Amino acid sequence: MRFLHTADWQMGMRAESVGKVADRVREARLAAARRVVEAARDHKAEMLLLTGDVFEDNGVDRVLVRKVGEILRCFAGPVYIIPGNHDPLSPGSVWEHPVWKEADNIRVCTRREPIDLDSCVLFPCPLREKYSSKDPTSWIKAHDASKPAIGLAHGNVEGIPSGEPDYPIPRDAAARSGLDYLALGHWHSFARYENSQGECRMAYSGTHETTKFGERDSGNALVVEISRRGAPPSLAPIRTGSLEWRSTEHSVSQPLSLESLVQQLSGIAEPGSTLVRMRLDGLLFPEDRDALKQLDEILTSRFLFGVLDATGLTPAPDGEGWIESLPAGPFRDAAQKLRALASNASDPGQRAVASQALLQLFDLCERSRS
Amino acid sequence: MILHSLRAAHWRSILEPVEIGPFAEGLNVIHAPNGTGKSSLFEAMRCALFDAHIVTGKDIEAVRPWGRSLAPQATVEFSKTGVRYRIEKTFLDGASARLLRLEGGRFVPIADGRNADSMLREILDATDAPGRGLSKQEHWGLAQVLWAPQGTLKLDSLSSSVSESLRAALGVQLTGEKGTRLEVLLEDEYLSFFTKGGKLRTGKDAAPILAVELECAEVNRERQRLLEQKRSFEEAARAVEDARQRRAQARRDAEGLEEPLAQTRRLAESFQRLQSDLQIKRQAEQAAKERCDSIGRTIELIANARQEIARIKAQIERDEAVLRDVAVELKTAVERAEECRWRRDEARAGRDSLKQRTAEIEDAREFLSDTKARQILGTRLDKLRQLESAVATLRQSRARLVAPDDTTIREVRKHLAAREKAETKIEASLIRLTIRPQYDAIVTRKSPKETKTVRAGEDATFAGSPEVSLEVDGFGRIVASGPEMDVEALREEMAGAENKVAKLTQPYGTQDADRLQLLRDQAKDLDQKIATLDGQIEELVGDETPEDLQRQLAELDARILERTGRFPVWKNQPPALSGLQSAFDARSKEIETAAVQAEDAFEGARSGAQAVEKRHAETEVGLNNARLNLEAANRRLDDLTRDALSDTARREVRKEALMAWEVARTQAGECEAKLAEIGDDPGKSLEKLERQFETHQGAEAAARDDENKAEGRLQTLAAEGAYSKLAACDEKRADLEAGIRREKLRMDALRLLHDTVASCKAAAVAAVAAPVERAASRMLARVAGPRLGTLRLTGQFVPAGVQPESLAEAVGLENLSGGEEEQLFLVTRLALGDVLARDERQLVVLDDVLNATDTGRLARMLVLLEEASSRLQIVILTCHPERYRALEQATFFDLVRPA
């Protein structure tokens, strides 16, 4: 049998870090959901398993809930969903929306009880609250199943760095419960857990569309195939995300180094679906001021979202070009003071202000010449 | 600025128009005596250049010539940056302003009214316009430094704009043209965010960050509202969950009670039914028992009635026999008692005779008593009559004696003494004239008229007051007089006393006090005797009156007479009481003994008869009762046997009833045993369980209501999509905050840049100002010598003190003499004027200065002025033109005698 495993759609999530394009980021998540359904259809998946956190919160806009319901309704096969810790099964939750009852193919699993299907038995582990220290899979007893036993759970597999134990799931949960495959949600990156025989019987599909900068191996869904009860499942990640989140940090120590960064940015293929966060630190040479401006312009104008953090740059101490370009007298004196402050102040904020002041002085100086 | 000409009219003391000019571009001296209008001319120039033509207030009113309704007028011709202007202004009545510019050799108007005022200020760089009233020094622009009105040579402070101008002038020298443009750009950039004072711009041209911050604050408020909404959503969800939990728990509690409730209900129904059965069976048992008992009691009662009838009949027979015997006995006892009664009555008749004797003895005793009382009472009455007769006699004597009381006697004695005193005084006051004629002489006294013949050799004394005047025949008048005294008053006093004595003693026939006292003593003696006799009478009579005594005497007489009527012998021989008593006692004893014996016998017989009579009556009553009982027993027997059954048949019926009772008792016992198996009444448990069940159902219903309400609210809140709105709000907030951070960085950087440049420039200005200090110091040294050392200026270009070479610290201006002080300020103004005149010659006006400067220093100062006039136009107003005659290059203007 073959099915598609996906999770952590986080529909309606807030995207504070991307400012005004947050709506587009959210729209992209809906588009990615459509691609998940298309992928399931393309890979002839018998069913679609959503293992929690379909929504970012139970308080999301109900129109969004309907949109998601309608997307899943388009899938020809059955869809099994478990509520996650972001959208737990609680009064007023998104799961009370009528769209779930209207769609014949969607079943929101609200009970911890086996669902006996023709080709397999599902063991859903719906969550009812945001936090718990209890293993959600502990109830599963699938050793006696005659058909492939598939668990649906949402939580933290032991070993994932996390503060307090939150829905902890043992690394051998699948074997312990007698499951052929345990479909997991909660972790946004694709992750597989192999047993001592090298078999992977539990995995996080990761989120179907990357949610933030710094997220690894996200934007996928998993096509899972199990030939028979006891046979090791085969897992194939399918790319479903459309947005690329790039977070880069560069340290500048040589003049004209920023030119290469400009080239790099210019080389990105699909800037309209790319979000870039660039951090610079090190030295700012007079020769690089134009490149710095260019970087900022490219980031803010060409990409879906771009932000440049150059507060870590300080004017190069031996860059006399800074000073010589200014009129002699108080302005040169002021520039020297500002450069000293930018280089030597103990407070990074003060250094950034001094650097910025110096840049403004040179900007004004250029304007006065024009 | 260069001044060309000046014209004023109707300005304080200037009535007729006064025009001075054209002025030289170097030195000019305007001179005139005091009060001829030099300072007024200078004032007119200031007003024309710096004051609005429509200025009002008491200051401009004071400009109008005294006692005249003339409108002050002023016209000034001047050049600025090579352009020649003329300003014409009329103040107060018909106020007007016209600014003209020399174009093609003639003045052409370029602005009038307010426009002329404002354009002129722009031309003169006097940016600080005055408010109400005339302008002050701070409104004069650069003229603050260059012009010194009368008495104000001292430089205390300069307006910020002038300081700025000075700095600007110095700055141009520091940074050059490129630096100035950069400075302007920086200043423009800075002022687009901040005020000159360094505060954030607000209002119409507010810094952009303020609008963003406002928007951010609005977003924060919206965020708070959405957070609250989201919290409400979560609370509503929790409330629904709680209600569901409560409802489920109540449902479970109710379900848990359903089975025990059903069992208890069934048990209670059985218990109820058994109780009902038991009651019926007990009633049947009771009925059977009662029937059995009733039949048994009837049988028993019948037997009892029969026995009783037999017994009563036997009793009646016995009572009838006894009654007959008692009747015979009673007759005998009655007869004997009648006989004893007769004998007793006989004995009692003897007692009656004793009563008569007792009465006689009593009469004798009372007779004797009355006789004795009659004697005593008679004696008392006789004595009473004697005393009353004596009292009557004394009372008559007393009535005849009229005597005063003690008070009257004291009054009489007092007035007699007064009369004697008055007589003595009169006597003492009289003039006594005694004549003893040698021959008989007729002596006539005029007052009182008296004629008396006095024999020869005899003394004749005449007394009078206040004088005694005598006419002696053949001799003449003799008048004797003495000291005047009020004899008449004394006489009146004496007459008054006599009247009072007469009035008091009139009833007694004498005015002799002793006699009156004797009368008083006699009256007292009589009163005493009467009182004594009255006491005796009172003692004799006691509480009774003489009439009472008389009546008692009559009563005694009547009683004695009545007894002597019944016992006539007592008239002559009073009875012997003891003899009568002895005879009575002997007879009494005899009769009493017989009577007692007869009475005892009678009492015994009567008691016996009464006892028999009582027994007879009792027997009779018993017999009657027995007969009545017999009738009742017969009636009862009739009632008991009314069933017409035989005794045998009745016993059979009782046996059947006994069996029925036994059956009923057995059935009730069985029922009771079943109840005992159940135990206590399960109704109470059932009631308790039902109440619990209802409570759980109620709790379930309440929880359902809560749940429905909370669900309704939850659905409403869920439909709001609070999280999505909050997310959008957070994103907007983050975007705005990022913008604020960027803008703040930019502004902080701009401020830092501005302040850093300003501080560097200030240091440079300070460095550039040093030559000004040096120039002024040099001039001062040329005038006053090296003693004062170096002049020190403040950051505002105002002299702060001097730094003598010999001293480590600067010396304050207050330590300078008046002459040195005015020299110091003048050289400072000239040095600053040099700075301001770098690009254009500037006008310096000095009104009546250097008055405290000695001739030697004045001469040196004039040299300086001549040197300065190569760069500055200098106009000096003075009333001492001779002091400035040394200025060979100067143009002199005589205000009184114009050329």
Second form
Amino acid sequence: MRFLHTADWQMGMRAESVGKVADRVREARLAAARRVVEAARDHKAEMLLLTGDVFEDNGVDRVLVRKVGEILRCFAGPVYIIPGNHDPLSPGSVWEHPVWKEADNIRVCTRREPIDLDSCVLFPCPLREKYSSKDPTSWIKAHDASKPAIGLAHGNVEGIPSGEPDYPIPRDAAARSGLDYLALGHWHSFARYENSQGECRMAYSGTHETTKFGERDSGNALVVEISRRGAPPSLAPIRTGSLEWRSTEHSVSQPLSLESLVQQLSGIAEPGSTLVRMRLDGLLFPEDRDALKQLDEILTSRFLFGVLDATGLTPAPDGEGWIESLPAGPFRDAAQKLRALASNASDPGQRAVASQALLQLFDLCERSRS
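Take the protein just shown as the form predicted together with the partner chain and give its structure as the form predicted alone.
Partners and other molecules have been left off, which leaves just the chain.
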């Protein structure tokens, strides 16, 4: 049998970190959902499994709920969904929307009980609250199943750091429960969990479209194939995301170092679907000030979203002309004090403010001369 495993669509996410392009990011998630359905069809999947957090929360716009339901109705086979900790099964939840009953192929799993199908047995683990310290898979007893046994769960696999009690799942949950495969949701990166024989019987599919900077190996769905009861599954990640989120950090220690960064940005393909966050630290030399402005302009104008964080840069203490180029008097005195503060202050935030103030002081002086 073959099916497609996906999770953490987070429909309705606010995407506040990307400002004015948040709507574009949300629309990309809907487009990625359509590609998930297309991938399931193209790979001849018998069913589609969504393992939680289809929505950002239970307060999302109900028109959006219907849009998602209509997308899933386009799949010719059955769709099985479990509520996650972002969209738990609670009074007034998104799962009370009529679209789920209108669609004959969609089943929202609301009970912890086996679902006996022709080719397999499903063991869904729907969540009813945002946080819990209980293992959602603890009820599963699939050792006596005569067909492939597949679990659907949403939670935090043992060993992954987490500051909240968010449904702990043992690393051997699949073997402990007698499952051939445990389809996981909650974490947005693709992750496999192999047993002592090197078999992977539980995995996170990751989110279908990357949600933020720093996510590793996201923007995928998983095609899972199981030949028979007891056989190890084969897992094939399928790319469904369209946005590329690039987060880079660079330390500057030599003059003219920023020119190479300008060239790197210029070489990025498909800037219209790329979001870039660049952070700089180290020393800013006088000859690099124009390149710094150019970096900022390219980031804000060429890409879907771009932001430059240069608060970690400190004007080079020995840079030719930094202080000497200023007129004698209050301007030069202020610059000397700011440079000393930028270099020696114990508070990093204070150093960053002093550095930016010094750069602005030079810019003001240059504009007054032109």
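Definition used throughout: the rigid core is the maximal C-alpha set that superposes within 1.5 Å between two forms. On a predicted model such as this, the values are computed, not experimentally measured, just so you know. Numbering follows the first chain given and starts at 1.
Here A22 does not count as shifted, since its C-alpha moves by less than 2 Å between the two forms after the core is aligned. Once the cores line up, the CA of M13 ends up less than 2 angstroms apart between the two forms. Core-based superposition between the two forms puts the Cα shift at P348 at 4.0 Å.
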